[in-house]
Amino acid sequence: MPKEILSIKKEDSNIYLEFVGELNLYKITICENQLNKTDFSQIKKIYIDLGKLSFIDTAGALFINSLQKDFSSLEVILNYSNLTKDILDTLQLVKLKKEDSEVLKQKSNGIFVSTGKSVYLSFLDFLSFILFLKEVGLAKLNYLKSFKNIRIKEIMFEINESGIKALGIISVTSFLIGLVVAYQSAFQLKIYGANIFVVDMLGISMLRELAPLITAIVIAGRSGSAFTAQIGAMKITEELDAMRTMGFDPYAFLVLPRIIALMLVMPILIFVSDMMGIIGGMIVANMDLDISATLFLDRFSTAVDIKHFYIGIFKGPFFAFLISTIGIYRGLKVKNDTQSIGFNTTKSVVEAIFAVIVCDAIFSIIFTHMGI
């Protein structure tokens, strides 16, 4: 085998590129190498002769297809003569498989064919998770067929996890909510007198949707999250492959009791969102519009129909339910790595937070013509 692998001659304006022996994956970078080190700039043709080649793979094949794309400025001239069939058919392969890819890349970066592929792929995970959903509801009507089946101590665990350790940031949140919205009302009511009508406003606005959508979007950033985290770190530590080889449905012990605890507590944080919110209104009414704490309750009780705390309380469950279903669903889909883990952490809690408001649309075009 020759010692050099690569033979560069130089003519003129010419230069000529002799490769001898076997060109392998092993000898590019000294054949790199040695094009590092010579000049071309007073070069107008390289002439490139694969002659006396025995042997090519496709790194090599790759390399020579290259050659000419470094060079594109020149004329390259390629001498093809005495090769062995072997070696035409690896660079003609090659050849053909680069300028497809190439085309395929192309094609690619079309606007339509990208927005086809990424509606295709959210439909082909939206027909995943109503399967998910289905494993639920069988796995639920399984679970509450006897009540050995139901494990209360890890519902009453994830009930202090998800619902109880929440209160803190939900009653600050629906308290400065409530401030926000008697305040930027207050401003506007002053003008024409009608101060006493932020209790009909702060009152109906609060129980019926900002306290619900506020409590849903804190548990889905809060809790939603901590599920994905929760059961993607388990998938990636096998422990979900531990528990089914050893009998253990995943459903019935790490599913369910998060759904069914979540959908319980949910009500009871809406409620208290629904008293920080009228609390904070309140502050604001007797601060600026010195309506006192009696006047604004007893306001608040013949303004506000209790019809309004109903709705409120019962849009809880359902918006439980999305935000727990996403979140384990989005648990389950994490790969062996822990890049997915933060990627399906953000997805569930963008796609919990949107099922919500649409869930509450729905909601309210229904309550809408039902006259409620």
Contents of the next structure:
Amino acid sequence: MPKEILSIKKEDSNIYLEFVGELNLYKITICENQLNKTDFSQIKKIYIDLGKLSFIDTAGALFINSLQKDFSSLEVILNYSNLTKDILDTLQLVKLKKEDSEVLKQKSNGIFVSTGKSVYLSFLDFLSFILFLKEVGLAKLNYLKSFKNIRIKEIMFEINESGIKALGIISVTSFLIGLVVAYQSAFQLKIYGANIFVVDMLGISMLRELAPLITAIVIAGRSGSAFTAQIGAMKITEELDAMRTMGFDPYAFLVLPRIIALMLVMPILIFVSDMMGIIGGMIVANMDLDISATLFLDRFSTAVDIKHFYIGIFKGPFFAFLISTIGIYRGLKVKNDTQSIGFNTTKSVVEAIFAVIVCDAIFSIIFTHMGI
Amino acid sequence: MKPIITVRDVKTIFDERVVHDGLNLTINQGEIYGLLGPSGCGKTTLLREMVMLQEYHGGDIEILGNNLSNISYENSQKLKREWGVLFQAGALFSSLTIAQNIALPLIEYSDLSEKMIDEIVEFKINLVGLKSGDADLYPSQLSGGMKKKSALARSLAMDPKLLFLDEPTSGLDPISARDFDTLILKLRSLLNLTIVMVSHDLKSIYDTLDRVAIIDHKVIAYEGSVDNINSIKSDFKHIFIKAENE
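Given the form predicted alone above, I would also like to look at the protein as it appears in the form predicted together with the partner chain.
First the chain shown before, then all remaining chains and molecules of the complex.
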């Protein structure tokens, strides 16, 4: 058994604490436990003997220092005799640094104050988002002043990145959603023998609501997060600052091409999503409800109004605008540390999806009132 | 000598912390001018204010005859073509190769032919001491010193009159750092540049700088040549005296 670092001896109202050997940060807990077990109620004088220490590190010295402070109500007598110069120096260093860093602890706030603060901060956040939109609007005006300014190359690049490359995942997701919706409704409709109505159900829900929403959610997760991470990383590496000092407006180079590209490509993606969803539904109808493809399409053209398709497509640019502006805004909000990229990316996706759903709800109300 | 940059009574406040309280300094044409001071005294902040990345809250900064407090958009765009800025970590555009990085301002701002731009790019790459073969590398493939050199080449792309350097030698090994100093001196005499830099590197301060401003306690504690630095009354001077005696 290793020799105990701390030996405690009690004598009447005196207590002797003797440290032996090496006092380092691994042994402090042992000492603390020993001290906690000791009853100090009748003690008036504490003798701390460091004479047999062979080594002390700064954590150990801090421990000795705090011992003195904890027992300041009692009489503490420190015995420094036979200490090597190293140990004395360490003790002295800790004492000196401790004295000039008497920290002012920040008062922790109550629940009301912190709630109020966070509400206020979210409000400021919202205001700064509005400010950002204003900036985007101004940039757009400047941008459209002359045709030469429009950065076709960047827009094309973004269309490829956010549009063409997303076709696969959007097709698969929509196909599966179409399949699921048709399958679930087929089960119910069969009970009433209303098989053919699967076409109405699928057509309207897919074209009007589901396809735009699915596309928006996939794009928010895919491109919205990418925008935040890209622009955030550029902010950390000072690339944005470098652009500004070179007279390149980040809004014209980075922000607008992304917004425009996404707004252009979103309706196309929604169209693809429409088709894939319907195809998924058609397969289920064929297999489960014995509705042939011809019959399905026949019913489709009579039952599903073209307006549902237009409404779905019409939502595209709005969703795209929300997703891209929120993604970019979050990217620009990134502070100078790596953690804030992750934080802002998460926020951008969550906020974008939320904004899309709110926007969809508003559209729903407006269209219903207009009777479309 | 003609003053190129004049800073008058500049005040900067972050939240509630006052960083600068009435800074005054003048930078003349053809000088290599250093902004020195202890960490956190606002050297980089002042540099960022000079290149219009940050707003100040009082006073005036005048650069090449433009007052930054009320500069128009057109003039600021024009001014930005007349200076080059070297950021601490280089800030090269990571999606572009070195050659593309250097070519970017030329493509955007000039109507030069592709061949001419290629030639300029190659010249700038050689000028800062990189090899032509490095041109097609991406910033992520470069060492720290090469990054700084490429970033310097990019800031020189438009043949600026004025060069801002933020800690040009920090993070470089001593040999590369001395190379960089020589490079800066060479460029100054070749291109007749005025150079403003923030530096912590004592060796490069003594070797390259003509005049310095020491920012301490929110104001300029000293402005003048490096040789007279002993006359100042600031805690910060001790490190200079110590360095000189070594």
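Worth saying up front: this structure is predicted, and the values here are computed from it rather than measured. Numbering follows the first chain given and starts at 1. In this text, the rigid core denotes the largest set of C-alpha atoms whose superposition between the two forms falls within 1.5 Å.
Relative to the superposed core, residue 117 shifts its CA atom by 2 Å or more between these two forms. Once both forms are overlaid on the rigid core, the distance between the two CA positions of residue 357 between these two forms is under 2 angstroms.
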